[in-house]
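Heads up, the chain below is alone and in the form predicted on its own; it's given as structure tokens.
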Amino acid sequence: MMELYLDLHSQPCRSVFLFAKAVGIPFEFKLVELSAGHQYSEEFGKINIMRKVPVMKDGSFVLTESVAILKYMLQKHSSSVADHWYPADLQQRACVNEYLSWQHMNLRAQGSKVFLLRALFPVIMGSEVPKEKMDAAVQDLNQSLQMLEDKFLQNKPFIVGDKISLADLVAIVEIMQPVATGLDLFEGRPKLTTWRERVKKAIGEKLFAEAHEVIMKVGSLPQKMENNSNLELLKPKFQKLFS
């Protein structure tokens, strides 16, 4: 059986988990608890030298990037996965790929930055985030959300037409990351709010809640990390990211 190495605090892990569950792809869940430093273990290093999740292991074949994992699972199980997830139509598929390419350096990058600043910066750096740095990060994120609405959603039910695709799945998990810190990104955005409800319904509200249960309790993460011996390893990374 395929193995998925995941921590559902991670947005890409949630997209892989949600897709596999939603379409009925069997897998063994292998927890890699990032807050406990499991990614630095010798055992995990043999599976992924980059020490990141998600990781998919299918027999002896290993993939370490979420979008590649999503497409692999979809194409391997194409006979049982509905076409709307990654349409066979050339232009519709191109639109899914366009969003997946855009989001890395936009919604994903900016949502992750806001999450890290709000949830982890104080515990790792031992100080509060400077207000101007936080305000700038939130402003950048709001610009990406506006682009999601204006360029990708427009007046459609989903990013690519009338049904959910990988693009919607990847988008929603990224938005939920800063939302979990108490930042209401849907306030004043009725189009985005309606789209979120459609996505939850298409995935299944129970499954959506299951996937996001851990991240919605992110307030307890700093306490878990306080006694983590690997905490010092993160300080140089945060200094580089947020200097």
Second form
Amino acid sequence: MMELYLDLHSQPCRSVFLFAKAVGIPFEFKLVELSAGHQYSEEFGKINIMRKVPVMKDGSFVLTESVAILKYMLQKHSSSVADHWYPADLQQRACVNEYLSWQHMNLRAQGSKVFLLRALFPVIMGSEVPKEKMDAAVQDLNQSLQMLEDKFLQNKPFIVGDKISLADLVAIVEIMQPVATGLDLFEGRPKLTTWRERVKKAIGEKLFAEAHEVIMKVGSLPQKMENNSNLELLKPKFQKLFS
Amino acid sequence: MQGVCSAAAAMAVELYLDLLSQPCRSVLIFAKKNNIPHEVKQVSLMDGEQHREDFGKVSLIRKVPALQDGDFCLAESPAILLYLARKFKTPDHWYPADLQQCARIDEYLSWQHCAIRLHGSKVFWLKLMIPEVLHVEVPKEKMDAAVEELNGSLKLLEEKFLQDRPFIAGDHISLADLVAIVEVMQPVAAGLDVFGGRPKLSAWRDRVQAAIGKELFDEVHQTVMGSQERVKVMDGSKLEFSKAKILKFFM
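Moving from the form predicted on its own, what structure would you give for the form predicted together with the partner chain?
Everything in the complex follows now, all chains and molecules, and the chain you saw is the first one.
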């Protein structure tokens, strides 16, 4: 059976988890607890030299990068996965790919940064986040959300037309990351709010909640990390990001 | 670069490009190599042409490359490359039908955004453009840190994505190698010796250049490879409008 190495605190892990479950692809969930430093174990290093999640292992074939994993699962199970996830239509498919490419250095990067600043900066750096740093990060995130609304959604129900696709899935899990720290990004954004509800419905409300259960409890993350010896390993990486 | 004959003009895609930009180069190389009818529309980033009203109608994201095919507009080089490959039915090796080979390419195209692309761009800006065009001094530790990050990405390119294969997905060049090579060339154009002491990477570069065609490769890289000379005579007011944004992003 296909193995998925996941920690649902991670956005790309959630998109992979949600997709597999939503379309009924069987898999074995292998937990890699990031806050406990499991990604630094010798065992996990053999699975993925880059020590990141998600990772997919299908027999002897190991694959990283959520976008690649999603497309692989989709292609492998193409006879049972509905077309709308990654349409065969040339232009629609191109629009999905356009979003999947753009999001790396935009919504994903900025959403992650705001999440890390709000959830982890104090415990890693031992002080509160400087206001201008936080304001700048939130401003960048808002710009990406504006682009999502103005260019990718426009007046459509989903990013690519009438039905949910990989683009919406990848978008929603990234937005939920800073939202989980208590930042209401949907306030004052009715278009984004109705899109979110459509996406949740298309995935399944219960499944969506299940995938987001751990991240919504992110308030307890600092304590978990403070008690763990691997914090020292994580500090230099975060310090670089926060400087 | 222009020169589309009138018979093909009707079916030619419009490519909005500035060859200083890495993803513009991968798109142009792909179009030329596969004889895809295209018309190049120059968008000079140094002159801020991406902010023109007419370009905004092609791409709200206001970045290059951008493609226009009839009424259909598309941004993001991986999306453009995949679109062109499908529409013009290019040879299988560029994006194979084989599940695992295709996955290897998708994996690379995803990883590279926040790795080689980001780190190579950063070195290009910190080493050349910021000091020479914006006349802002770059602290040594920042430069050293940027080169160290790039080295980390190059190491992963060699050890994880290439390993002992001739190309990223196996025996033949694919979109992954094309996207990789244009990014690796960016810090080279800024004067960093990327290939020195890296025989595996150099051998891969030679294979990629041979597969593309050295003449085509050099032609498309001519503009960026002239960067070190060009900045000496460049008008100091260039990029002033983007200065704050550039410094915020790279410094």
